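The chain below stands alone, shown as structure tokens; this is the form predicted alone.
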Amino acid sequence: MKKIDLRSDTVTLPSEEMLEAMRYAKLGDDVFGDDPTVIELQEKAAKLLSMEAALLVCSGTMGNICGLVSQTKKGDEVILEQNSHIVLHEVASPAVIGGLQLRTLQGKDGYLITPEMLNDAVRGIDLHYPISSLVSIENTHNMAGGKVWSKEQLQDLYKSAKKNNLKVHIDGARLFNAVIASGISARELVKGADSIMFCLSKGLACPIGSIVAGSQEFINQALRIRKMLGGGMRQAGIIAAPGIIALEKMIDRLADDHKNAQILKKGLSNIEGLITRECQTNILFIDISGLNITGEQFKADLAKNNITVSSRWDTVFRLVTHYGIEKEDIEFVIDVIHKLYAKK
């Protein structure tokens, strides 16, 4: 029986032309910056973003790191939602390496800032006070569902922070999630951001790696970033192979993750005691409070049936859809579920 795993969508594996790729990729030493294969990769993801240059990072982590260090000084404040993956996942990473502040805001809607929360939330210029310097923001944002900023959302965005004189950094570990959701292409999406990072090893199945683009101004200073935290990676082009074809070829084929989701939330809203809440791409949360089991035997139940899925609290799960989880597989979890917890 095939193992279904709707705990992430980093669980991917890679496509077999993506194996290929990475067997006969040419290589060189990326930290002399002689890799063809990386040095291709980056272009491509600098060009399909329409930013100067872009750097190809160990993982999501990282290159929000080079993100944030890059772009600020010790002592200064850096503006996030209270959610993000940034403050919530990366193992105080700003503090400790960058010795960076974090102000969090409870966004609307559990994912936005509004252009009047960023104006209250920067500091005036007072001895007491840490300089704000630059805006964090999360598309899609992982804890709120994989909810999606609309293009003016991120304009209104982009002409606040300029205004506060903020830099802006863009987590878009999923960004090509948020292209597919919202129809507008990744170049708009981050046009008016300083840094944007998105992740080839999640939907785009990729078994490694992460990209982090802005001014080329910016990634010398990233680059420098990198090499610090460890990243100066030498024959790096068996990691860029499959990360050309993710962008030349896995794009697209996110809608299907984003099909697949909906039919989960569909299949799963009329058990009673299971609250499915909004789904916009591949992230389904669902709430199993209402029926009277712990989170623990929600997982045993389910790993019997060879589906596995993780817990963001001990009653809400998230399940999330992606490359290798078809339509016939969501229709057996859909199936499993019922069998287990709908009342005859």
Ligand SMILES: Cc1ncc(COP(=O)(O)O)c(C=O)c1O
The other form holds:
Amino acid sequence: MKKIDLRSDTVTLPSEEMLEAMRYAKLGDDVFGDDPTVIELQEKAAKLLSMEAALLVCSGTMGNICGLVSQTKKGDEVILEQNSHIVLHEVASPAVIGGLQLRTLQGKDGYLITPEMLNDAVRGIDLHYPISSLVSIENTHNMAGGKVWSKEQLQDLYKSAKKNNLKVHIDGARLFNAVIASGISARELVKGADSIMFCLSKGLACPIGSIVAGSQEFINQALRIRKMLGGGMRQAGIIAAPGIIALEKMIDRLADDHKNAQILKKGLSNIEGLITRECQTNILFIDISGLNITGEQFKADLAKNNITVSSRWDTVFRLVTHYGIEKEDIEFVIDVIHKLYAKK
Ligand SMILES: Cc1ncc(COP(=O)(O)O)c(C=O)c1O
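Cool, the form predicted alone is there; where's the form predicted in complex with this ligand?
Below: every chain and molecule of the assembly, starting with the one above.
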């Protein structure tokens, strides 16, 4: 029986074509800057984003650290949405590695930082204050349920950041889900930002790796931070080869994940006691508190049917659709949950 793992799009396995590409990748020593496959991936990524340069890093977390630490000084303040991944799930790396203080804002609809919010959060000039030097946003916003920033919202943020002398970093772990959902190209979405990180290892199905991109000056600095973190990799073409396939072939298919998430939402929406939240991309939050069972019980019931889920808060679960999960799998999940919990 197939295992259906809805915990995250990070569980995706590489395609056969990716594995083949890894086997036959032309390799060099990337710390010396001469791995041709890494160079090809980085150039491709930079072009896709219309940024001067791009850099392959081990993970999204490492990419975010590079983005924040390369563009700030110790003691600076970075502004972020309070439930962003960097705030909740990156082990206080901005503080530990960058000596940065985080100023967190409650995002509108769980994700959005408006120009007004930004203006209010930026410190004035005063001996007592840290220097506000960067704002970091998340698109799509994971904890808000994969919510997508509109182009206008992004432009407003870039403009007000510029006015306030702030750099803008985008945690675009799922940038291409935002591209597919909004119908706006990646280069349009990031135009006006100073740095962007996106993950190859989530919905794009690569086993490892993320990209950071920005100006050449930024990448020169990010390269130093990556090295400092132990992220200088030697024959990294092995990782870059599936990345090239991801950029060429795995972006458009994210639309299938979004469709499957909608099917899942619709299929679960008529179960009394189960609430489905708004879903714009491949992340669906459901709240099962009205079913009168514990989160642990729900998890165990599904596990008996080969379905793996994980909770965010006791009875609130994040279900993520991704490469390897087909429409029939989603229909199976809906059927199982109905059989288990729908009132007859
Ligand atoms: C929004 C967001 N940013 C960053 C990351 C970090 O990526 P990684 O797990 O590759 O470090 C994640 C991972 O789930 C994420 O969801």
